[in-house]
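The form predicted on its own is given below as one chain in structure tokens.
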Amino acid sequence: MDLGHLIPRSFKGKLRTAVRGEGVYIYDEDGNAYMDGCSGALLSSIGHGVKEIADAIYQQLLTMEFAHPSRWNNKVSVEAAEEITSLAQEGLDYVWLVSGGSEAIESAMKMARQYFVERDGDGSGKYMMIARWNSYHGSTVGTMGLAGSMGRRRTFAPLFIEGPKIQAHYCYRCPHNLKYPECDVACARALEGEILRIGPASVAAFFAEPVVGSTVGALHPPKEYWPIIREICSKYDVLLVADEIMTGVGRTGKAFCTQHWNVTPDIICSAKALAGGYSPVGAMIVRKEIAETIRDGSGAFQHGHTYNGNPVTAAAVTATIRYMKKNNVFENAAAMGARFEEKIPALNEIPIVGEVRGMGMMRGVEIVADRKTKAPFPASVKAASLVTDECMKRGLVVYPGTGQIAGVAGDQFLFAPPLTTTKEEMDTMTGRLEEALKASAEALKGKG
């Protein structure tokens, strides 16, 4: 395809043109169809084509496309917040509507801050933010200096403030050289240590996926980290920011996926599945004592962003969740979820299969040239690449990530498709999976 004067993720990709979504399915322009095995980018969670979503965006474009936030109020926003705050635990009372995740943190990292000096006043010394390496918070320079996806921030590093950071966990290959359960979870209790460092006085935020997506391919921890987290955070009084961008709306089998060790963070960061992928979106779901402080004091977030809670994408908002509830989609999430765990003992059966892990419909497969040592394949060899060709050429679509040791090696992938998956569905998206593995190993077979 001609991109004309588009300027490409990649000018050096060979993509084919997808030109329709109907259900689990995207089409490209020769007609064949791709099982969308990781929904977009975790987003299109309830497939495409959902005529019900499109009508309702439809029907606010007709009504009122845009009202700016300094000027003007809309219903349809105050709608979309009591929806999202539905979902959410009990005290996570007010919502921050942005156009996508990377807004959502870096709304979570000022009002963090202003919060703080809101509370304390203009002298509060609490303005750092703690993150993990291996942990991806967005695209812009604040979150980029936030986390640490070394691959997405080499070019940039000169632009950004870099910020604090602790190991994630990652038991697969520990960077404490621990092994659970006999590590007493040392990575999460290592933000003590890393708040102790710093001086709590000068420490606003801690901010962690509950499973790490796309830089390590659904990493999940511990049970017990995210209790452990925050006891800490509550006890050094600094704010829990969970991003639930990828984990959220369903995603792991719950609303949201923190709520699976009845933890309640002090900000939710979300957005992606928030709309199902109908419109761009993001949000910050804020604890009452925060949001008040700041509304019973100077009165105002000193933030702001043109289409901060703008009625077309509040309209697609409240009808994706709406509609989620109606079809029970968190719950199907959680059977399939379940359904694709009974397939995990045949893919570990795969040569290059070093892990399967992840929750519910967010599962991360690692690949490696020695199970036994679990050595990588060189970069060279470009083996998520291959991986992802491989799924392709059976009809299905993979979310594809490297560098997750050290920053510089490994490969992995995301297997993450819509909730609305059916039974059916699933079979023929694993059966495809497993084939594609099994074809990559033998294509991968003396490149290690």
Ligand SMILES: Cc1ncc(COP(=O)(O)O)c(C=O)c1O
The other form holds:
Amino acid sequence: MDLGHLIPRSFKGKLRTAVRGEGVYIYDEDGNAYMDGCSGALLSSIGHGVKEIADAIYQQLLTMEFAHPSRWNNKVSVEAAEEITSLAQEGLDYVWLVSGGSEAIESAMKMARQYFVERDGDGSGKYMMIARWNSYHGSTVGTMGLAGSMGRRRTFAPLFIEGPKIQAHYCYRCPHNLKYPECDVACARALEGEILRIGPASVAAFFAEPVVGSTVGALHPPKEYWPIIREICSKYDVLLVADEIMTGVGRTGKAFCTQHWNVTPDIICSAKALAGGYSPVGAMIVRKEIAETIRDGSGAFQHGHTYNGNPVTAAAVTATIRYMKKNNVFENAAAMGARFEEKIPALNEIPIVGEVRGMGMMRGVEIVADRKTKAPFPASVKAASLVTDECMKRGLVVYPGTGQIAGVAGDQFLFAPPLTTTKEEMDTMTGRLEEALKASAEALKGKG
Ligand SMILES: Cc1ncc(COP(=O)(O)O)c(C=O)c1O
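Switch over from the form predicted on its own to the form predicted in complex with this ligand, please.
Shown next: the complete complex, the earlier chain at its head.
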């Protein structure tokens, strides 16, 4: 397709043109059907072409498409906030609505800083935000200083303020050279060391993805990780911000992933699946005490976008969450995640499969050249891209990634179908996945 004046994601990539979506399928311009094995980028959680969401958006467009948030309130965003808080842990009572994930994270950075200034006065020294290497929190200049996906940061590093980072819980290649459980989850305990090194009086927040998404490929933590992190944050008066932009809204089988470990963050950032892909959306869900400190202090969060609490987005959010509740979508995600697990032993037989990981319907496969040494393929082989092509040939879309080893090496991909996927569709997708991995193993022979 001639892209004319458009700047695409890549001028060199040869992408097919999508023309229609229905259920778990996306159709190209030649009428070929592809199973959406990654829900776009983990957002098309209720599948494509759901009429009742489109109807809700259309009705809102007819009623009122926009009223600027600095001049007007609107009932639809109040309703959306109520639906969102109904999914979150107790105490996470306030919602700030934006247009995307990066905006939600930027909002949390500013909320954390403003909270401490309002609570402790202008002299508050708490401003530093700690995050982790091998994480992704967005593509804006603010969020890139926070997060550590090297490939995406390198060019822009001179533009942003580099935040302090600890290593993620990459057990398959433990950055501390330890083994779970003897390690005593040293990667989580490292947060305490980092806070002490900086000085707790300067640290405002810690940001992390409950299951690391695109940078490492569904890297799930040991079960002790988040409770330890919560304890450390509370001990040092540091806000815990869970980036649930990929993991949230049922992806791992619970509304928010941190609920698996009974952890309540101070702030949850959500986006993507909150509106199922039917509208751009982001949300920051904030603990009562934080929002009310601002409410009872200056009275205004010093942040704002034209599309805060946009009525059309809000209508999409409410309709999506209600659809999820009505159709037991989270329960289906847990059941289909368990069904995927039955397939793991077969996938593990394939010579290039280093590790299959993740939770619920957020799964990742790390591809290696040598399973004993865990050596990756040379970057020039483009192994993740080859596997993706083999999947596409079989009508399955997956989400590839590279660079999880020190930012320069390693291949992986995410497999994360819509949460509404049926048993039969799941079996077809995992069957195609297995075939594609076997074909890739053949094609990659001798290239390690
Ligand atoms: C974990 C995580 N955080 C933040 C973002 C940024 O969201 P957006 O692309 O909507 O700005 C993403 C996007 O993929 C993400 O996966």
